[in-house]
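Presented as structure tokens, the chain that follows is alone, the form predicted on its own.
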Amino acid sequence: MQIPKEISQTTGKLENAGFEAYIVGGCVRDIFMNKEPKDWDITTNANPDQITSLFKHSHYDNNFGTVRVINDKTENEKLKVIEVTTYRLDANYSDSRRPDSVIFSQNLEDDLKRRDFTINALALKVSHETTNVLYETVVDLFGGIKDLNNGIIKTVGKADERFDEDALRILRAIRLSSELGFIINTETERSIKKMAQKIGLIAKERIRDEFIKIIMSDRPMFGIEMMNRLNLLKYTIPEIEEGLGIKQNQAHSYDVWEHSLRAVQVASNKKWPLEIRLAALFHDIGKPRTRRWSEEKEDWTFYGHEVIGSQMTEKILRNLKFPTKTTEKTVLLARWHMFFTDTDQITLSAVRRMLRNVGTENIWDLMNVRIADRVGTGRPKEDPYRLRKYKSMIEEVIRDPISVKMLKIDGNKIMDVSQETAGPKIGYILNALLEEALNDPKKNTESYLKKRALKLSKLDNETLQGLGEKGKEKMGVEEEREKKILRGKYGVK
């Protein structure tokens, strides 16, 4: 496995300097698994002062003895800023979150012995001596590559210990799980469920963080999944819980629990963004505090859930201290997911008005989750003849190229430099100035139109009428024209 040359330049002159170096942790475990690995951390047994002085450009702004080696000539990000941390020992974990005090040692067991799991127990020594950068020594003193082989999560000794140091590492284990694919061992998993309410000692962001990448995962809906079975959920979003053997109506496949994990999973298949993911999980989350029995309909009815569930997921993202742009658009995409109708009665206005709900920035992950909710319901066909109609009704609204609406200027405005009163008058001008940014969409500024609404307010109402009438009569022809080729494009009437 071909070793990047800043790694091994790094590695290479704390060797000639006549210390040890290896790299270590996770980035070994993805080589080994043949993925690039995300960042690069290398131990040694230099203390910080050794290490700062071997590498001019390098900072040393913390107690446990990471010094960051910077590397300004490298082209790749990831390089940029490479972690060098002396060989350590932890003393104890009084707030189960970070190590009292810490020991540099001159001994690499002692390091990685006080790591979280054996796949990230693992440290490499580089070889200098090809021009491929290889490694040439495996240190395994806990069998991770065995576990790597058969897919297990296990900590490194016991479980108990390794938890009550870190608890975020019983979250690190689900996020691993799902990221990787892996089966946590049985006295790992016992572990976590015994320690579950050590989560609470953990800081939000921390948690934020993990909650994140398990979302991001591939397997979002496994790893939402063994959190419940292990007793986390209670810890972090309990509210997700409430949907457990919540029936729905005859709609659904699934209950609300099953539906929603379901959605998120559609979405990460899909390779959606955050918000995306977020929003399919959530979007439901307000069923279970809305359902009500419809003797009428002799159906549950789940009437205000998006709105509900709304307000529910703006209090669990802002609690996990997610940032406000990440919890908004969230919240915005949650609460109208129930935009969709029989698009054979819908209106173009009322597609507007939608538009107008959400924002044409978000519009079209908002048709993404309602492709996330309508597969998670059990239902194999992700688009629809209805949903092919309501996606052309959007490109007619959203492009809009022939409503007076895509002025850059409006009656206030006409009234403002005209000095005429509304009216009828008003309308004629607006017809009229669109008649021109028809012809020609370079004059659709606003210090233009501004212009020649002042020229054309002199004018009389039967002129300007005619004048918009030739607006009118053109804009028909372009709307007819434009929605022709955008139904024929999604293949519906």
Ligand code: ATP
Contents of the next structure:
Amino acid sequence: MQIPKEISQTTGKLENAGFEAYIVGGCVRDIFMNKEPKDWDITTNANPDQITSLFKHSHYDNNFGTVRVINDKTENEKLKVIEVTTYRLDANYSDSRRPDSVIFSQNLEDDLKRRDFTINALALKVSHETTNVLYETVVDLFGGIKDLNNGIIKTVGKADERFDEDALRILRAIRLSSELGFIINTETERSIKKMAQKIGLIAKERIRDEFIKIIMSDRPMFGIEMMNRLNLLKYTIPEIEEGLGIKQNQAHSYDVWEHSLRAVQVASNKKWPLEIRLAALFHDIGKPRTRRWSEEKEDWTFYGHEVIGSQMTEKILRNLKFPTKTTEKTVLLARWHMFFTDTDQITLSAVRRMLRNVGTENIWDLMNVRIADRVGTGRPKEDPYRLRKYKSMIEEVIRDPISVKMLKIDGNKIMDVSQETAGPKIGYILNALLEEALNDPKKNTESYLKKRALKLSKLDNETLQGLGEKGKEKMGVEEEREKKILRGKYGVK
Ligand code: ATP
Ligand code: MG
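To test you: the structure above is the form predicted on its own. What is the structure of the form predicted together with the named molecule?
Every component of the complex follows; first up is the chain already shown.
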């Protein structure tokens, strides 16, 4: 892991002007974990005006003391804007959300003290030699390196106080734990449980951003279980907890809760995008509210759970201020996750109806939700015969059928070149041309087809009709051939 020269040049410039400068926060944590940092942060005792006067291309446009230094020359997106922040002390937090004011400081220690967790409170003095030395000094005032090595998330200072100041830190702890696979230190965890209800004070958008990071991490199941254990679901998405202990029908070995968590974990293992993960988590959220005992079946039923569930999903995502597009797509996937793939019963028109419901742009994502659902049920075979058959039928419905529409000529143009008027003859000519183009696709050019159309138009109707019939036959043969190729692709008949 190298420190990019754009970073060492920036800290170097500050140091040459007589200031201190360190890289700090998440990027230091990531360097020690041998991961590529998501963003780079620099902290310094220079005040914002001093920083801006050192860097020609820089903006200072907020009241948190952050200066954005612009690097036009770099190729690396993450280095185009480098945030340089003056050491600061956070003053009073009277509302558990934001400091009332920001006070700049001359001491690095003050700046590290205000940071949330020990692993996020490390600072590195960057080396400016062109040797392979990564850094000159690491400032570790709170045992962050030890916690990094042991995989532990622990607050800087007293957990109760730190969570009381800013309740978002509670969710950051869960998020970091899910992302890094770290465990939360006992005192920190006890405090989270105690302070859980404070997250009711946080802006929904900020809850949403941390929740997204938990879902997009490699361990969403672990993260949501932890949210449950530490009382946090109650104040964020209580609906998920309704699935706890809700036994399903005989086809299922897990309750609704565990099934949902397993499904989102499968989607994460597959590295699938956010909407698929959310749909995997929420697809059965309506089950607890629709569960009925059937005397006849001697089993539980959940009729309409996909309708109730998609309504609940919409409410949850709207409440957390998810972008409309994300909400709509997730709701759609949850709404249509129930479909029959029984190869003996399914018809192309049923598949066509499904496509109309979810849209061609969402159909493959819906198939992936189905896989997450299936594997999350405990059935290890993710792509069984039925599902593959269903997929091949989708492709069959989606693809353009073989028809005269494929020709680089149409009836109007044929009438133009041949001076014929509209009538069955034009249809015969089109079919005859199609036969030629299917035999030799290179002939499907406007100029060739125009010439051929003119010649064909000279033939009598009967001969033309015969040629046209041959064209139709060829079309049927080609259709069959394409269907076979398609089925072969999915290994189904
Ligand atoms: P990521 O890898 O997602 O960027 P990060 O830890 O860098 O994780 P940022 O939001 O970029 O998260 O924050 C940068 C640093 O600022 C953190 O490492 C931490 O030191 C500090 N920080 C961020 N949010 C808080 C907070 N709510 N309270 C205290 N310190 C915080
Ligand atoms: Mg960061």
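Residue numbers count along the first chain shown, from 1. Just so we're on the same page, rigid core means the largest C-alpha set that superposes within 1.5 Å between forms. Predicted model, so just to flag it, every value in this text is computed and none were measured.
Relative to the superposed rigid core, Leu454 undergoes a CA displacement of at least 2 Å between the two forms. Taking 2 Å as the criterion, Gln50 does not count as shifted between the two forms: its C-alpha moves by less than this amount when the rigid core is aligned.
After superposing the rigid core, the C-alpha of Ile429 moves by 2 Å or more between the two forms.
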